[in-house]
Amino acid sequence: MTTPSHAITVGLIQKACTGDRAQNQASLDAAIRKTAAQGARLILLQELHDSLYFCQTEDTEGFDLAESIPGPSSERLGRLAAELKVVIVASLFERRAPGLYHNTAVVLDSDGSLAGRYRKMHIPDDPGYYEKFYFTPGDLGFRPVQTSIGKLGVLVCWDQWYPEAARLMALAGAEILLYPTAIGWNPADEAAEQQRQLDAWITIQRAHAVANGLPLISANRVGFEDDPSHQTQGARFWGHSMICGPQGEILAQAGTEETILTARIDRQRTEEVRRIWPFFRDRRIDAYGALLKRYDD
C-alpha cells in the first residue's frame, strides 16, 4: 500500500531558446515559478537552456558561454530553488579549467545548496551535433545525487540511448531517472525518417523506465535553430518531453510547442513493480563480463 510521503509532483519545462542569454534566463526563471505554482517539488530543465545549441558548429568563441560551477547560473538557480522550496535540475556548460570543459547537469536542493552534479559521459560527434569539440567526457561516473526528495539519477541527452547508464544509476540507488535533452530533426530528412527517429527516442526512454522499474523525466527543447555555418539546414528540436511511470506508462507528454508539464509520481511503486517484474533478482551478473569489451569478437 502506498503512502502520501512517497508521492510528489514533478515538473519539466520545454522551451525554445534565443541568442539573448539574459532573455533566456529571465524567461526560464518565470517558467520555474509557474511550474512551482502548479505544485512541482522537482523541476527539470532542458539541456544547455541558457543559449542556442552552439554545437551545430565548431567555433572557439562558443567556449565563451562556459562558466564555473559554482558560478553565476548555479547560484541564481540556487536562490530560486531556496525561495520556492523546490529541487531544480539544470544543464550548464561547465568551465572546469582553461581548455577543460564539460556538459554538466547540476542539482540545486530545496534549500538552495548545490546537492551535486553529473558530467555527461557519452559525447556525440555528428553533423550538427559536434559536442566532442566542446566537451570532455564526464569523470564522475553514474552516481545518483542525494536530495531532500530522494536520490536522483541524472543523465544528459546522448546518455539516453545507453541502457548501461540507466542501469548503473538504478543499481546505485536512483529513485528517479532524469534526462535534460537537446535533440531534433534534420529538416532535410523525409517525414518518415523523422517519425522513426522520434518513435525510437520515446521508446528507448520508456524502456529504461521499464527495465529499471523507475519513474523517468525527459525535458527536450523546441523550435528551429539555424546553422550559423550554413553547412546544414539547421535543427528543428522536436520537443515531446515526457514524464513516465515505472512501467513505462506515459503520465504526461508534450508536443512541439513551448509548455510546462507536471505529473504526480509515487516512488513506492518502484517496490511494487519490481516485485511483479523481478528483473533485478534474475540478472545473470556472472555472465555479463563481455559488456566490458568494445565488441565481443
Given for the second form:
2 protein chains.
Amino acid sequence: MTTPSHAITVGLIQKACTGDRAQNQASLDAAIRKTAAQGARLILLQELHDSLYFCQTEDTEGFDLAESIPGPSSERLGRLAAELKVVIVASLFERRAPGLYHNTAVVLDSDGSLAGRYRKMHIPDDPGYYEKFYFTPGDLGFRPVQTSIGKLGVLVCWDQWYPEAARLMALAGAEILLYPTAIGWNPADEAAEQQRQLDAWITIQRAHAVANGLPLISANRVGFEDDPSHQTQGARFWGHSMICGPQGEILAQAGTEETILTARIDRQRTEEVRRIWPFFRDRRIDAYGALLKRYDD
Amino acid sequence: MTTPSHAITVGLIQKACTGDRAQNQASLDAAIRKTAAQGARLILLQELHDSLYFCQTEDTEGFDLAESIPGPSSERLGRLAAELKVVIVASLFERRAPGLYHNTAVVLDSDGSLAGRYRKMHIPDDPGYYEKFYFTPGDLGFRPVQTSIGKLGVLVCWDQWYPEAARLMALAGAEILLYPTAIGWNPADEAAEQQRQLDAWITIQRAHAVANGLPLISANRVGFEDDPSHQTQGARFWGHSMICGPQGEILAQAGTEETILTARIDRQRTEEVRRIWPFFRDRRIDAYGALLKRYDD
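The structure above corresponds to the form predicted on its own; please provide the structure of the form predicted together with a further copy of the same chain.
Full complex below, order starting with the chain above.
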C-alpha cells in the first residue's frame, strides 16, 4: 500500500499513427512504459490510437478495425496497466454487435481490470470527419468511471466542445476530466483560421476546468494523414495536448511533435477552488429547463 | 433608413467609479458620446456604473442607491440613446418593491425606448462581494432582448461563470452575448493566484463565444475601492474588458486603465462558424436531464 496522497502525477501520450496496427500498438506500449517510468499513475491515450484516422472517408471496410470490449486490445492494455500499476484510459473502436459500433474509451485500472467504459455521446460529421457513418451515438450517458485513483470523467473528442458534457460529469462526481481526441487543421484553411480553431479548442477545454473546478487532461494526435479519397487535402492533426489545473491554468502543454507529457495534479485544489468560486452553490436549476430543448423557439 | 449590414461597430466603456453619483453619471454620459462618435451602434456599460461597488459590506443604507425601472436613470439613458441613435446596455440597481431589489441590466433602444431588461439570475456571495444581501435572484429567466440591431443576450457578472446561462441565451436566439461586470483582485492574494483568476475569467467568457458561435462583449470596472468595513483589503477591479468574435477570438481588449473599446462585429460570421462547427446539431438533449439537478448523487 502506498500512502494516500492528494497529489498524483498524470501523463498523456501524443503520437502520430501509421497504417500498421501492430506497429502503432508496439510504439504505444513503449510510450506507456516510458510515461509510467516518469511517475505517472494515470495515463491518457489519444483517440483511436491504434490506427490512422479512418473516418476521413466512408468505407465499410473500416469496420474491420473494430473489436469487442473486453477484447484483445483492452486485455493487452489491462495486462500492461497491472504490470506498471497505472490506470490507463484508452480509446477503442468498439464492435458491439453486427452493424453496431461505438467510439469507446476504456478505463483499465491499476490491477488490470476493466474499470469501465464511456461511449462517445456527441458524434461529429463534416468533410474528412465522417464519424456519423461509423459510430452509433453512445447510450451510457455521462457517467464517470470509478478507479483506484478516483472517479474519472472520460469524454471523447467532439464532446470537448459541449459544456453540458463536462458539467454532467462533474455533477456525477468526476474528479478529473479526460479527453482522448483527434483533431487537426484542414490544410486548405488559411493560417489565421487555423490559429482561431486551435485557440478555440484550447480555450473551451480550459473553460471546462474553470466552470467545474476540475483538473483536465486532453490527449490529441499529431502528424499529417492523407485523405485516401483525395476529396480533401487530408488532416494535419494539431497536437497541443495539455494538462490543466482546476482554474484552467495550463500545467503542461505539447506542441505539434510526438510528446509524452506529465504533470502533478493536486486533487485537494478542487476543494479549495470550489470554496472560493462556489459555482455549484448558485446554479439556477429552476430556470435551466430549456437546456433540454433542441432550440428554444 | 440606413442600409442593412451584417457588420456593426460595437463599443464598451471601462471606468473607475467614485462615491459621487452625479459625477459618475456625467463622466459616463461623456464617455457614451465619445463611444458613439467612434461609430459604435451598440454600447455596453459595466455593472453598477453609477456608484462604488457597495456590496463590499452589508449595509441597509445601500438600498438607498436603488431606483425603479423605468426611472430617472433608464429615462436619462434612453434620451441619450435616442439622441445618439445607439443601443445602450446599462446596469442598474432596481427597486421593484419595498424590500425587493434586483441587479438589473436594461436595454435602451436607439429610439430611446426601454427595449427590455434582464435581472441577474446567478447571485454571488463571498467576502467583499455580499450580493445575496442586496439582490433577489432574477425571475425573468434567460431571455434575450429584441432591439433594432438584433437580439441581445444580456447577462450580468457572476452569470459569466455559467455555461448554462450563455447556452440558454443562444438557444433563445441571442445574436450577441453581453456581460456588464465588476470583478477584481483581492489585494491579499499572491500574484500567481491573481493571474490565474484573470486568465480563468477571460478564458471562460471566450469559451461561451466558442460554444455558441456568438460574438461576446464584456465590460468590467477598474480602479481600487476600499472596504468601508476594513475587514478585507478592498477590491482592485481588474478591467480587461473585451470584445470577442464567434470563435472566441479577441477582437479588442483593454488593460487595467479607463478605456473606451470598439470593434467591428460581423453577424454573418455566426452563420459561417456554426456551419463548420455545428454544435447545435449534435447536442444530446435526450441525455442532459441531470443538468436540472443540484448534484447527481
